[in-house]
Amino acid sequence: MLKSLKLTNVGPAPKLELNLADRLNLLTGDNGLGKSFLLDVVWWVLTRKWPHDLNDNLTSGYPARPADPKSKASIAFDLTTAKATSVSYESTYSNHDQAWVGRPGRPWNPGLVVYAHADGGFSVWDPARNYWKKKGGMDIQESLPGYVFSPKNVWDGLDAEIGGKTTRVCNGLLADWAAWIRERGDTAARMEKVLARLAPTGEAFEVGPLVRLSVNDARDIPSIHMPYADAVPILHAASGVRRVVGLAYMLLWSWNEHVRASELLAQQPTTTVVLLFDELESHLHPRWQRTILRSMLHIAEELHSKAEIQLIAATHSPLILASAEPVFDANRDAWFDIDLERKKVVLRSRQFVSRGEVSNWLTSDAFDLSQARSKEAEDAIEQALAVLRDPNPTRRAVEDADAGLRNACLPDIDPFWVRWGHYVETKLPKKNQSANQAPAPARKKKGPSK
C-alpha cells in the first residue's frame, strides 16, 4: 500500500506532498485543484500504467505531464509491497522520450488495486493476472498490464489483445450477473449481499427475475424489485442504482477473478488491497451518500477478510465527511484538503473533528463556505451584519438590509431573525415602519448570528 507521495512540477501545484494513512484516506477540495489527478497518479504509482494508455475510450486518466517543460519534473513515493517489502522510488520525466522513466527491471507488486472512476468506469490491477512472469530465468511482462473499463465495458464486457488475438477478459455486469442468477450459487448470493450493504437502511435491494427488453433482444437482463414495480430491468433503473450496482459488480468480479487466477497458479490470494474512489457520492441521493462510505469499508472487510485494505476516496459531499465521523480512527485514517491560496494550489493534512450537524461541514475547511445557506441569503446576511457593526447606521441602510433579507427568502425558522428582529424593532419603531413592510418574525429562543 502507498505510504507517501511527492510531486514536483507535476499537476496544478509546484510541489505537493502527502503521507497516507494505512486504512482510510479522504481527499477534499474545489473543482480543478487536482483530486482526480492525484488518484490517477496513485494508480500509476502502484501499477506503472496510466488508465487512458490501456483504454483510449476513457475520458480521463491521461498521462501526467510537467507543468513547466523546461524544469525537472518528478514523482517520488514510498510504498509497501504485497510481500511487506518497503520500496522508495523516484521517477523523472524525459522530454526526449515523452515518458516517465526510472529503474529498469521487474517492478513492485502492490497487491490488488481497484480504481472506481467518477464516470462509472473502473481500472483493475490484479497481481495474479497482470504481474510479470519468469520465463527461462528472465522477467517478462507477457500478461496484460491491467484491466481498464469504460462505463460501457463495465456493463457489456471487455476485450483485449492477447498473443495477437482478441480475447474476452470480462463478460460484463449484464452477462455475469445473469449467469450467477441462473446458477443460484454462492456468487449470486454474495452479489445480493454486497448490494444490500450498499443500499441505505430500509432500502435493501431485492433481486428480481431475469427479463427481456424486447422481442429482438435475446439477452437475459437482471432485474430488481422497486416500490413501484416488481421487476425493473437494471438497465432501466435510476443512475444512482446503476452506480451502486456497478460498484458491487466490479468489487466482486475483481476479487472472484483474482481468487480463481491464484488457484490456477497454485498461489495464495493477495493480502494487500488498495481501493481508489473518485467522487464516491456520484449520482447518489443524500440518504445513500451518508451510508456509502461505511458500506464500502464493510464490504472490503468482508470480501478481503484476510487482507490489509487501504481506501483512498475523493469527495465533494459534506454527507460523506459527516458519515465518516462514527468510523474515523486517527491512528489509521487521514483527511487531506486541497485549497487555492494566493493563486497557488496547496494540500494540507487536516485534523478530523466531528462536527455533528452536516451543515457544519459546509463551513469547515473541507468546503470553505461562509454560511450553510443560499448565496443570496449569505449576501443578504453579510449586508445586515455590516449594518449591525456600524455604530451609527442610517435609516436607509437598515431598511435596505431588512429588505435584502426578505427578498432573499430567508425562512422564518432561520436563527438570524432573532438577532435582526430585535435590532430592527429598536432602530425602526413600528409606528415609523412603512405600511407594506411586515415586522420580523417573532422568535422564542436565540440562535447563532451566522
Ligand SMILES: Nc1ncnc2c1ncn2[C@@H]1O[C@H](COP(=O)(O)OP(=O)(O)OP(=O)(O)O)[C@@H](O)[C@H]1O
The other form holds:
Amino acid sequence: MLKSLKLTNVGPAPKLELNLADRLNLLTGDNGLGKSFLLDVVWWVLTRKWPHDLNDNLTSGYPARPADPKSKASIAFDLTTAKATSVSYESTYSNHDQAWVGRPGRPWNPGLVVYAHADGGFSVWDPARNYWKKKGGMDIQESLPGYVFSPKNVWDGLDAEIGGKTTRVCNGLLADWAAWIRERGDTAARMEKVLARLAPTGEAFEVGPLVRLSVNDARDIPSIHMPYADAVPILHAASGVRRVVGLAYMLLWSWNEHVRASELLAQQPTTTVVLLFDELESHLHPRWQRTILRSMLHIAEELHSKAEIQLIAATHSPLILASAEPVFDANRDAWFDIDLERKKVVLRSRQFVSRGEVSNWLTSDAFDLSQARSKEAEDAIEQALAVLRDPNPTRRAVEDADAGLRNACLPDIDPFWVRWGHYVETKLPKKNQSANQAPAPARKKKGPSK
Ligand SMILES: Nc1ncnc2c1ncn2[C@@H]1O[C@H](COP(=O)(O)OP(=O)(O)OP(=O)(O)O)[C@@H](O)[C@H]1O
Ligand SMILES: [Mg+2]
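Could the form predicted in complex with this ligand be given as well, to go with the form predicted on its own?
Then the entire complex follows, led off by the chain already shown.
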C-alpha cells in the first residue's frame, strides 16, 4: 500500500508531493497535467518496472525522464508492504546510466497490483509470480517482472520470454472465458458474480451461450443477452460492456492465478490489492459512471473475504466525484487535484465536500468551469453580467447582451432569465417582457449562418 510519493524534477510538475489514503484516492486535473504519468510512477514504485519496458506494444507507460537533465531528479516514497513492514526509499536519475538508481537488493512485496490503463490495457504484478525468490539467503531474479497487457493481449492472450522461450502466460479473455463456461465450474460463476458487481444496480449481465462469429472462425465466443437481442457475441458488444468485461476478466485472472501460484508455493494468498485505474469512467454511460466507484471499492469481496483494496483512480467525470459523496470517508479516502497555476503544474490535496447536484462538481476545483453550461451560453451570460454590473449601460449594450443570450440558445428554463428578464423589462420597457419568463422573440435558428 502506497503511503506517500514525492517527485522532484520529473514529469510536468517541478515538485509533486502526495500523502495517499489507505482506501480511495481520487485524482482530477485537466488534460496533460500528469494524472496518467503519476499512475505510471505509482506502478513503477510498487513494481520497479515501467509498463512500456515490459510490453512495447503499449502506447504509454514509458520510463519517467527528468524534466531538466542538469538538475537532480528523484522519486521518493513510503509504502507498507503486504507483511505490514514500512519502507522508505529514494531513487535518483542517473544520466550516465539513463536509469533510476537506488539502494540495491530485493525490493518489497506490495501485494497484488492491478493497473487498468486508459486504453483498455492492463498491467498486473503478482507477489506469487513476479516477486524475486530467495534461496539460501541469495536473491534469485529469474521471475517474470510483471504482466503488461495491451488491449489486444487482454482479449487474445499474452506471451512472454521465459528462459529464452516464448511462453503463453495468459490465454486471454476469449479463450479463458469460453473454457470457464464449458467447464460449468466455479470460475464461470465467479465471472458472472464479478460482472454483476460491476453492473449498475439491477442491470446485471446475463451471460449467453458460446457462439460462432462466422463459418470460417473456429473460436467459441462468449455471448451476453441484451434486452433487444439474445446471445450478442462479446466481440460485438458495446465499448462500455467490453471495458467492464475486460476489467472483470483481468481481476479474476490475476486473482485466480495468484491463488494457484500461492498454492504451489505453499503460501497464503495476499490480502492486499492495490488497484490503479486511469479514467475510471472511460466508455461508461452516466448511469454506470454513478456506480462504478462503489463497485470497485467492493470488488475485493468477490475475490477474497479478507482482501483490502487501495484504489487510486484518475477521472474526468463529475459523476464519479458525485458518486463518491455517499462513500467518501475522510479518514481513509483522499482527493488530489492537479492544476496549472502561473504556468506551473501543482498538485493539491482537496477537502472533499458533498455538492449535491452533479453540475456543481463541474464548477468545483475538480473541473474549474465557470459555468455548467455550453461555452456559448457562458460567454453570453458573462456579457450580460458585465452589463448588469455597469451603472449606466447604453441601450445598445443591453440589446447586444440580450441578443447574445438568445443566439446562445439559453433555454427558457434557465434560471438566468429570471434576473435578466426583470432587468431588461426596466431597461427596454417597449419589449414588454415579464420578469420570470424568458423573452418571447424568436431565437437565432440553429445551423450554418448565411
Ligand atoms: N515518461 C515521462 N517522463 C517525463 N514526463 C512525462 C512522461 N510521460 C508523460 N510526461 C509528462 O506528463 C505530461 C502528460 O501527462 P499525462 O498524460 O499524464 O496527462 P493526463 O493528466 O493523464 O491527461 P489526460 O487527462 O489527457 O489523460 C506530458 O506533457 C509530460 O510533461
Ligand atoms: Mg491521462
